[in-house]
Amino acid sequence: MRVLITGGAGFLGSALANHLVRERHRVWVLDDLSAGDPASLHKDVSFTRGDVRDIPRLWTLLKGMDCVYHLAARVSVPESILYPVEYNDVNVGGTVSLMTAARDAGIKRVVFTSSGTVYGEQKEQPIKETARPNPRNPYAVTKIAAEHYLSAMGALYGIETVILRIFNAYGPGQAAPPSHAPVIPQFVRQALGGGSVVIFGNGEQTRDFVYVDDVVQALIAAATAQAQGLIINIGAGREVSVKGLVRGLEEILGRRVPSLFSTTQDGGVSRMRADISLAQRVLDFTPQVTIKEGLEMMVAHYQRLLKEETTRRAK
């Protein structure tokens, strides 16, 4: 296939991009590096650095597309209570534009990575894809109103539409910023920095954790499966608790990790787990990294990039 791939550097994007090229994929990759990396691309992805509300420059690289992968967005909840204007200008604006664009170059299927944070409090665990969405914070309203724009306008341009509604990816280049760090990377990175993690709320807080891995086999089963205009979960079918993930690093490193609780920020919603049967159905979607083997894969890189580290200061 010729793919393209908004924001295909970043943490998704270039796993995407460097396994599509691996399978012999012809890959391009429009990002403006807000948040990703162009090295972490494959050297055979075709870069380019731009704005993904940009329709002249979506019109170029549209051309020829078979499909298109729409990962462009900005993701960090927190910072999203902070710059809702630029938000919603960027993830539901920039749908608008790509599916613009998308009609204009006769583009025939695009995959979105919506999120499995438009839930939010659900009642009914396992979560299904019927459940009506319950966002609680700026992002999560972002991605469902640029899920209805997706639908409506594949709906009158022609274009197959697949959402995926992505729980709470990680995995080996995910980035840890010094706020706001998704859970898993800032754990691993503080425990074996000898630190204590902090866990906002009691820790009881359960999510769903999905290996990187595991969600790219989904975004490439989707590119193609009998799917088009649908909505579905992907994430591990599991729950696992913020406690949880301390408990899993302390059995990895075989000592205690320190935790201090915080009441500063809340920890956000009880309890969060996909329910995957229509993964399951539609993309021969089965998860195969467990907790357990994702945690001890994190601790492995992140040893090695201290390693590394380590051995740049000696010099």
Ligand SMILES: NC(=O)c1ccc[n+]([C@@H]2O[C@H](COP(=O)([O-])OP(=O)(O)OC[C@H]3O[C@@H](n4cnc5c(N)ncnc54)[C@H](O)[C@@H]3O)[C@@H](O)[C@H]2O)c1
Contents of the next structure:
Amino acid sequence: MRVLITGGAGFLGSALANHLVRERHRVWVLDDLSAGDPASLHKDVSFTRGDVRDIPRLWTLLKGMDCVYHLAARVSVPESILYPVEYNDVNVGGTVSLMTAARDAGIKRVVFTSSGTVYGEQKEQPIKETARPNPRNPYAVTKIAAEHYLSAMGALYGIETVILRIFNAYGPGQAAPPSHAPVIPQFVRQALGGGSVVIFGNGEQTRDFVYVDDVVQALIAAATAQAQGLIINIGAGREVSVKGLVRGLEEILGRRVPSLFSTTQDGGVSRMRADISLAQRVLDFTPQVTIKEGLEMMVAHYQRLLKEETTRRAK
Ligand SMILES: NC(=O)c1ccc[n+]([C@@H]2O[C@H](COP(=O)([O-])OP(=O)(O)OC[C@H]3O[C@@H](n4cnc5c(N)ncnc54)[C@H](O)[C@@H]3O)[C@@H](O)[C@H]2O)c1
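Shown: the form predicted on its own; wanted: the form predicted in complex with this ligand:
What follows is the entire complex, opening with the chain shown before.
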């Protein structure tokens, strides 16, 4: 396959790009590097720095592609509350630009990474794709709006579209900026640093954490599966509470990890568990990595980084 990945220098995009290249596919990446890092890409990935809203740039890159993965986006919920205009411009505007250019370039299929956050608070768990979306922050709104553009423009222009609603992905290589770090890398760093982990809300809230390699498997299947026009949940199909993550870390580290509870920030929706039966059926998707194994790999990864940092400082 010849594949273009927008946002391909980011956490999920680089994991996908590197995996595809190792399987001998030809991979191009377009990324403006607002968050991504081209150093994370295998040397055989063709990298272009640019904005996904730049239609002429897309025309050049899209020629001859078999599939486009559209991952480029601003991805932080708290940041989206501060900068909704920018989030709308990139996440919605970028999708409209991509679909316009894909029409002109005669692209057959676009795979889009939407998010489980579009569901918001849902009584019925696990959450099925048929649940009525309840986006409660600008990031989630941009994702559901982009989904609608993708479906509508895809149908109008004869482009196959596949939408994956990814729940909480995690893994080594995930950016963890201090202002809005995702919970797993944040906790692992705080715990390894010997301090307390900071829990937003009461810690009883659950999330469906899915390991990066499992997400990559789903993305790869989505390029060729009989899945056109579908919206498909991608998660582990299990829920783990925030307090449960702390207990998991305590088991791995063999010591107590003290918790502090922040009263200034709420913990978000109370439960998130994906119903992944559609993914199992259509994408042959079976998550392989348990939360215990995933946390162990995260701990090993951050221990390695800390060791490298200590050696660098000592020189
Ligand atoms: N990581 C998760 O848990 C998760 C869950 C659900 C959905 N998603 C979606 O998956 C995709 C990838 O997320 P990620 O976790 O890898 O985040 P990420 O921030 O690591 O990757 C996003 C990439 O998009 C690039 N980008 C941002 N604006 C751009 C623009 N205007 N033009 C070109 N590139 C631009 C960034 O530089 C970055 O490399 C996003 O669309 C995100 O919404 C991620």
